[in-house]
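Below you'll find only one chain, the form predicted on its own, shown as C-alpha cells.
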Amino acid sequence: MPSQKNIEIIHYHEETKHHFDRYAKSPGYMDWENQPDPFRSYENTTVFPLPLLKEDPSVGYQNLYRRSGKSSQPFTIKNIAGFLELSLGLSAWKAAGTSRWSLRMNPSSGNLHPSEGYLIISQTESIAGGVYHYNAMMHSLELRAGVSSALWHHITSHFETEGFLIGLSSIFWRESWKYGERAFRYCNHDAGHALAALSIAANLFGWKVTYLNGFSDEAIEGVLGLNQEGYHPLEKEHPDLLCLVYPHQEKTISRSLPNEIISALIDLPFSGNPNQLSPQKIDWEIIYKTADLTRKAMTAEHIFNYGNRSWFTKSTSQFSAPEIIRKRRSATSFDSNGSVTRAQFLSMLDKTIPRNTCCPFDAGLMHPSTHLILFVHNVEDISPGLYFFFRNDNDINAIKQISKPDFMWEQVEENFPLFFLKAGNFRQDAMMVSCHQEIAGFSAFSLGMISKFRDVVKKEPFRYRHLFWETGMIGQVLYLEAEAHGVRGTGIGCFFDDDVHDIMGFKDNQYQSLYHFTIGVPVEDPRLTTYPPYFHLKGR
C-alpha cells in the first residue's frame, strides 16, 4: 500500500500535468514589475572579487566527459574561480531595445535561475577559509561564516583528499512567479542542469564532483546557513545537494561527514542579510508542501556502478571544451529544413549513457532511471519516425511489455540501445504534445524523457526530486552536444504529460514523461544584441 506521503507526492504530479483542455495552475500573466531579482546577494558580508579566466583550460571536446589524460590542477583561488565561471557564471548579456538580460553557463527554465551556489573551502593564498555564497552577477564570493584550519583539517582527514565542498539550493519563487504550481518541477530540472554543469567544468581542471548522497536536507540547510534569519518565507532557499570537489583519482570516497563535523559546521556564526527579490510574493502552497514531502533524511551512503561501456562513436568537434560551454544557448526557433548527420545523432545519444569515470553522471546521483522517446524529423540516413533509446538495459523488457503492441522494436545499430518503433512524419505529433510549440516539430529531432516513476517514488519519496535532477543532467549533456556539433538545443518544460504516455501506450504511472528537449539548426534573431558576460566589471 502506498503511504500518505506517496499519495500526496503523486497528487502534486497529477495536479501539475498540462492537458489539452486544462493547463497546470499559473498566474496567467507576466507581472513584470514584480519579477524576482535573478541574483541573490548578501549584505553586510565580506566580499572577495574573483579573477576571470584570462585563458581557458586547453582541453578538447572529449574532455567534457572523459577523465583520462588530464592532470589535476591545484586548488588555487584562480582555478576555483575558473571552475565557477565555467559552471555557474555568466555566459553573455542579450539586449533588445531598452531591455537587457544575462545568460548563464548553466541552463534554466525561462532563464529565471532558481539555483544558488555555495562553497565551503579552506584558506587559500588570498581568501580565508569559510562558507561562501557565489554571486554570479559580480563573480565574487560572499563570506557567510568562517571555517577554522582545525575544522577544515577534520574534513579533509575524513575524505582523505584535498578539495572543497560545493552546494546548491533552489528559490522556488523565482520560477513560480511565471510558471505557478509546475515550478517545483522546473526548479529541480535546474538543479540537475547545475549539477551537470559543475561536474563537467570540474573535469576541465582534472577534478571530480561527487554527490554526497548520505546527507540529509536538514544537514545541508544547516551547513550552508540556509536556516538563518532574514529570508522572507517565500524567498527562502530550499537545500538541494552537497558535493565534494577533489582531484580525479581511482579511489572511493565517503558520501557524507561524521555527525560531529556536521554539527560543528551548523554551529558556525553566520552573517549576511539576503536581498529581497520581489516586492510581493504569491504563495503556491502545493509547491512548499511537496518540497516538505520530498525532503531527504540521512540515508546510508550509496555507491553506484554504471559500468564501463565503451563509446559507440568517436565523434569530434571543431570547438574546444570551454568554447562549447561558453557557446551554449537555448534555441528559440529552428530552420525546418535543418538536419544533423546520423553520426552526430548517435553521438549525442551515446553521451547520455552513464559510465564510470565519465562525467557528469559519475557524480553518483542515482541508478539510471530515465530513457528517451524520440521524434526523428530530419536526421540523415535515419528514417523519420518514432524511436526509443534506453539508458539502462534493465528496463528494456518492462517498457516493451507496457507499450503499444504494434511497435516494431527494430534495433538501429548492433550493440547500441536505440530502437525504431514506427515510421512516419511525427512533426505534428511532436508539436502537439509539446504544448503546440513549433520548436518541437521544426527541429532535426525532439524527445521526451521517460522516467521509471511509481516504484522509485514509492520506495524513496525524495527521489521524486532526483528524477527531475537526472533529466536536467541529461538536458545539459544534450545542450553541449548540440553546440559541439554545430547545431543548438533547447529544453521544453511545457508538454501534455498524458498525451506523451498515450503515444507509447502507457496505461498507468509506472513510467512518466518528465522533460522534453529538441535539437536542430537555429534561426538567430537579428533584433538581439550580444554583450560579453562580464563587461559590467571592466576595470575591476
Ligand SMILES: Cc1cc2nc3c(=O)[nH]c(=O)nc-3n(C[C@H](O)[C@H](O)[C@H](O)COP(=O)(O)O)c2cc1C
Given for the second form:
Amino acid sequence: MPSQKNIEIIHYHEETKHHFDRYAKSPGYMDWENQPDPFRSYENTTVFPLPLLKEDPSVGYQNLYRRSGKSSQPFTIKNIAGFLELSLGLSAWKAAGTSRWSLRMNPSSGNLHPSEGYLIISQTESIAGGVYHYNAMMHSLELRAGVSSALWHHITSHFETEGFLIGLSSIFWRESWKYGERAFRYCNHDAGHALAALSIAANLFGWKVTYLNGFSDEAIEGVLGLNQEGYHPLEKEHPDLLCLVYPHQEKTISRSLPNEIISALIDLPFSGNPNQLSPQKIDWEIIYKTADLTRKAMTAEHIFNYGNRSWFTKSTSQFSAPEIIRKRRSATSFDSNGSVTRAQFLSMLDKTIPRNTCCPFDAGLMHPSTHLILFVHNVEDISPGLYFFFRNDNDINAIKQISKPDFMWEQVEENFPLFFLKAGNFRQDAMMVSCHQEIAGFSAFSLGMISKFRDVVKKEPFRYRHLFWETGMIGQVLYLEAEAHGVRGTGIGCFFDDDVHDIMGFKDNQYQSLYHFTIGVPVEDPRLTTYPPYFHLKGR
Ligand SMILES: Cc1cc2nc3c(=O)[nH]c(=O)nc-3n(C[C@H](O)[C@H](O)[C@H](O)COP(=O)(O)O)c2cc1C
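Go ahead and give the structure of the form predicted together with the named molecule, now that the form predicted on its own is out.
In what comes next, the whole complex appears, and the chain from above leads the way.
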C-alpha cells in the first residue's frame, strides 16, 4: 500500500505537469519589482577573495570524465579557487540594450540560479579553517564559522584522506518567482547540474567528488549553518547535499561522518547575515510541503556499482577540458539544416552511461534510473525517427512491455543499448511535447529523460529529488558533449509530461519523463554583446 507521504509527492508531480490546455500554476507574469537577487551574500563575515586562474589545468577532452592517471594536485588556495571557478563560477556577461546579466559554468532554468555552494576546509595558507559560503559574483569565500584544526583532524581521520567538503543548497523562491509550483522540479534539476559540474571540475585537478549519502538533510542544514536566524521569510536555503572532494584513488571512502563530529559542526558559532533577495514573495505552499515530504533522514551508507563498461567510441575534440567547460552555453535557436555525425551522436550518448571509474556519475548518487527517448531529426547515417537509449540493462524488459506494441526495438549497433523504435519525421512532435519550443524540433536531435518513478519514490520518498538530480547530471554531460563536438545543447524544463508518455504508450506512472534536452547547430543572436566573466574584478 502506498504511504500517505508517497501519495502526496505523486500529487505534487501530477499537479505540476504541464498539459496542452493547462500549464502548472505560476504567476503568469514577470514581477520585475520583486525579481530575486541571483547572488546570495552574507554580510558581517570575514571575506577571503579568491585568485582567478591565470592558466587553466592542462587537461584534454577525454579527461572531463575519465580519470587521467595524473597525480592529484595539492589542496592549495589556487587549486581550490580554480575548482570553484570552473564549477560554480561565472562564465560570461551578456548585454542587450541597457540590460546586462551574468552566466555561470553551471546552467540554470531561466538563469535564476537557485543553487548555493558551501565549502568546509581546513586552514589553507592564509585562509582559516571553516565553513564558508562561496560568493560566485565576487569569487570569494565568506566565513560563516571557524573550524579548529582539532575538529578538522577528526574529519580527516574518519575519511582517512585529505581533502575538503562541498555542500549545495537551494533557494526555491528564486525559481518560483517565475515558474510557480513547477519550480521545485527546476531547483532539483539545477542541483543535479551543479553536482555534475563539481565532479567534472574536480577531475581536472585529479580529485574525486563523492556524494555523502548517509547524511540526513537535517544534518546538512545544521553543518552548513542554514538553520541559523536571519533569513528573510521564504528565502531560507533548503539543504541538498554534501560531498567529499579528495585525491582520486581506488580506495572506498565512508559516505557519512560520526554523530559526534556532525554535532560538533552543528554547534559551531555561525556568523553572517544573509542578504534579502526580494522585497516581497509569494508562498507557493505546495513546494515547501513537497520539500518536507522528500526530506532525507539519515540512512545506511550505500556504495553503488556502476560496472566498468568500456567506451563505445573513441571520440576526440579540438577543445581542451577547461575550454569546453568555459564555452558551455544554452542554444536559443538552431539551424534546422544543421546535423551531427553518427559517430558524434553515439559518443554523446555513450558519455551518459554511468561507470565506476568515470565522473560525474561515480559521485555515487543512486542506482541509475533514467533512460532517454530520442527524437532524431538530422544525424548523418541515422534514419530520422524515434529511438530509445538505455543507461542500464535492468529496465529493458519492463520498458519494452509497457511501450507501444508496434515499436521495432531494432538495435542500432552491436553492444550499444540504442534501439530504433519507429521511422519518421518527429520534428513537430518534439516541438509539441516541449511546450511548442522550436529548439526541440530544429535541432539535430532532442530527447526526453524517462525515469523509473513510482516504485523508486514509493520505496524512498527522498529519491523524488534524486531522480531530478540524476537527470540534471545527464543534462550537464550532454551540454559538455555538445560543446566538445562543436555543436550546442539546451536543457528543456518546459514540456507536456503526459504527451511524452503517450508517444511511448505509457499508461501509468511506473516511468515518467522528468527532463528534456536538445542538441544541434546553434544560431547566434547578433544583438547580444559578450563580456569576460570577471571583468568587474579587474586586477584580481
Ligand atoms: C533545468 C533547466 C531547464 C531549462 N529549460 C529551458 C527551456 O525550457 N527552454 C529554454 O529555452 N531554455 C531552458 N533552459 C536553459 C536556461 O535558460 C539557461 O541555462 C540559462 O538561461 C543560462 O544560460 P546558459 O545555459 O547559457 O548559461 C533550461 C536550463 C535548465 C538547467
